[in-house]
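Take a look at this single chain in structure tokens; it is the form predicted alone.
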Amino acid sequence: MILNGVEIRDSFAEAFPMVGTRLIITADTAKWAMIAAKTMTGFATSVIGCGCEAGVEREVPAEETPDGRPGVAVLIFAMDYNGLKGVVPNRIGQCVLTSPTSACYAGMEGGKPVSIGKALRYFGDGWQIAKNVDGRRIWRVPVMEGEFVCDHETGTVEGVGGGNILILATSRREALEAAEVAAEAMAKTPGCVLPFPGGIVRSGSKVGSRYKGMFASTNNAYCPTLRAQGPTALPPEVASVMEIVIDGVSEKAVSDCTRAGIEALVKLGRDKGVVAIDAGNYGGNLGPFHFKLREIMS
């Protein structure tokens, strides 16, 4: 399949089940809501080294938030429920409770519950107060600046992690510029986040390593500097590859996000240095979700 001079390779992105939740973080200003959200989702690029994967989903206008203040929706994913219920209160406690004027609310219903105020109330040292507001339990925890308000708990969803596309380009500059355009388009997909810095990964990995104890290592088949030293997936004109990884609340959300990225890259076309679009997979052995590029674009 060739679209606007860009090859859509006959490949698929292999993704795996994750458990996720959405949180709504609010503050007196949109600036401070975003600061709390970005801090809370920091160091959350890969479960391999971070324990979770997380990112900002969207800004939430004041008329849509529980307390009528500007907010930010974040998604956070872990490999299983036990992992998620551990990282969520820790991140809220370290990064949202501490952030000026912030509050934290459940952004999802259903599934197994994950604690917010149920765990964090103890910081109030007995001065915390529980209130029922419109059928939901809210905690008010006194802090030096005023009070921290949060829901008792949030819901969870069986999500999908590890969707991806690989952008093959003629130079590093063109690869990055194309990836920025694709990431911007993909970030608009509801129910998805791109957990890596700016949504972009330069150090794509493969499963396994020649070194004992390493679960993943550099994806040498896509490293331009290793083209002459072993099997390569790169044609001669490709000098740089960028990856975009997708986590979503559903298989459809990840598929929609993948399509949005490919469409943006195809619009740029071969004239902007985009040679081909590929995807990372491990022969179908890593995860049950297979996002076939050509089927998505058909």
Given for the second form:
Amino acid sequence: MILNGVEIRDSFAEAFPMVGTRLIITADTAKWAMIAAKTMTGFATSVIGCGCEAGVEREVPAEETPDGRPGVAVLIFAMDYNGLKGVVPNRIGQCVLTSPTSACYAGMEGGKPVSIGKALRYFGDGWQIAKNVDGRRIWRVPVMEGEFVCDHETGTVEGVGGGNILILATSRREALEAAEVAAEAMAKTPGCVLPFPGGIVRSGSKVGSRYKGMFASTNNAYCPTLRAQGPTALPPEVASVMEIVIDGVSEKAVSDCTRAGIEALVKLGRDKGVVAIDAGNYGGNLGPFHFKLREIMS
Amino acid sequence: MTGLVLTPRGAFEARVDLSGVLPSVEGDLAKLKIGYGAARAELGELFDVSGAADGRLTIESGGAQLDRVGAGLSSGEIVVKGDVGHQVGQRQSGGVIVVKGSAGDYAASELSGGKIAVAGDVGARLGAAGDGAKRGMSGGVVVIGGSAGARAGERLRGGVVLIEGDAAEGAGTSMIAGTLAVMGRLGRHAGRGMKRGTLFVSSPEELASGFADAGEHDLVMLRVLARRSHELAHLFGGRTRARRFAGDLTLGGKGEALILSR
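Form predicted in complex with its partner chain, following the form predicted alone:
Below, the chain from earlier opens the complete complex, with every other chain and molecule after it.
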């Protein structure tokens, strides 16, 4: 399949089940809501090394947030429920509770609950106050700046982690520019986050390594400088590859996000240096979710 | 459909205990035995019972002798087109009771869910613990259009009580948790013995002596509550600042009385 000069390879992204939750972080200003959100979703690119994968889903207008202040929705995913219930209160406690004027609310209902105030209230050292209104409990934790307000807990969802596309381009500059355009389009998909820096991965990995103890190592088949030293997936005109990884609350969300990215790249076309779009997989035997690029674009 | 309709056959000669007379009751409602003074009587002897069960029960004209209206209600709606006696909505866990007149003592006593709206006044111990109970209302919403008698919200454990008029002596006495709001004037010794919970009042003058001024604050919590409670949104009127009084400190209480800033 070739669209606007860009080859859509007959490949698929192989993704895995993850457990995720959404949080709504608010603050007196949009600036501080985003600072808290970015901080709490930092160092959360790969679940292997970070314990979770997280990112900003979208800015939430004041009129849509639980306290009427500017907000940011974030999504956090872990490999299982136990992993999630550990990282969520820890990250909120270190990055949201500490952030000026912030508050933190459940962004989804249903599923097994994950603690917010249920765990963080103890910071109040006995001065914390619970309010039960409309069947929901909020906590008020006194802090030096005033009060930290948060919901008791948030819901969880069986999501999908590890959706991806690979952008094969004629130069590093063109690869990055194309990836930026794709990431910007993909980030608008509801229910998805792109957990890597700016949504883009420059160092996609393969499973395993020649070194003992390494679970993942550089994806040498896609490294342009190794073209002459073994099997390569890159045609001669490709000089750089960028990957965009997608975590979503559902298979459909990841599929929609994948399509948004491919459409943006196709719109750029071969003239902007985009040679081909590929996807990372492990032969289809490890992950239950397969996002076939050509099916998504058909 | 208007559901079941109870119309009094005449003036009552004794107090009437309507506990068990609920919209969900099965069988012939007219044959239901109810308390009538020291005796028992069939509901049909005292009321004309009409209509069909559809989750709604209307009591025409009401009366101050009708006790325990909606006691134990878990679903459905009861509308009383007049006054009710004592213990309306006692131990109600769901559903809605609307009283278009006034109510007696112990209204919403030990309520745990649902909503009670009384257009007029209520007697003493609104939402309080009933006989032999240690805790009062633990959930749900109560809105009083008029004024409340003594000790409204005594031993309140949860939920929201909004009194649009005045509250007599001892509002919020020994409150354990929950929210009690008084939009009108406050009687003496409000919040005495309060352990936790929130009182919304218009003036600190009648608070118990164990309350101390903690200053005026912009409270994010008020913004959240206003969006989760229609009744509190009505009370706050968009205000997010309040003067906080902590109490009852004489007993080590961690409750608060908030006075919304103008």
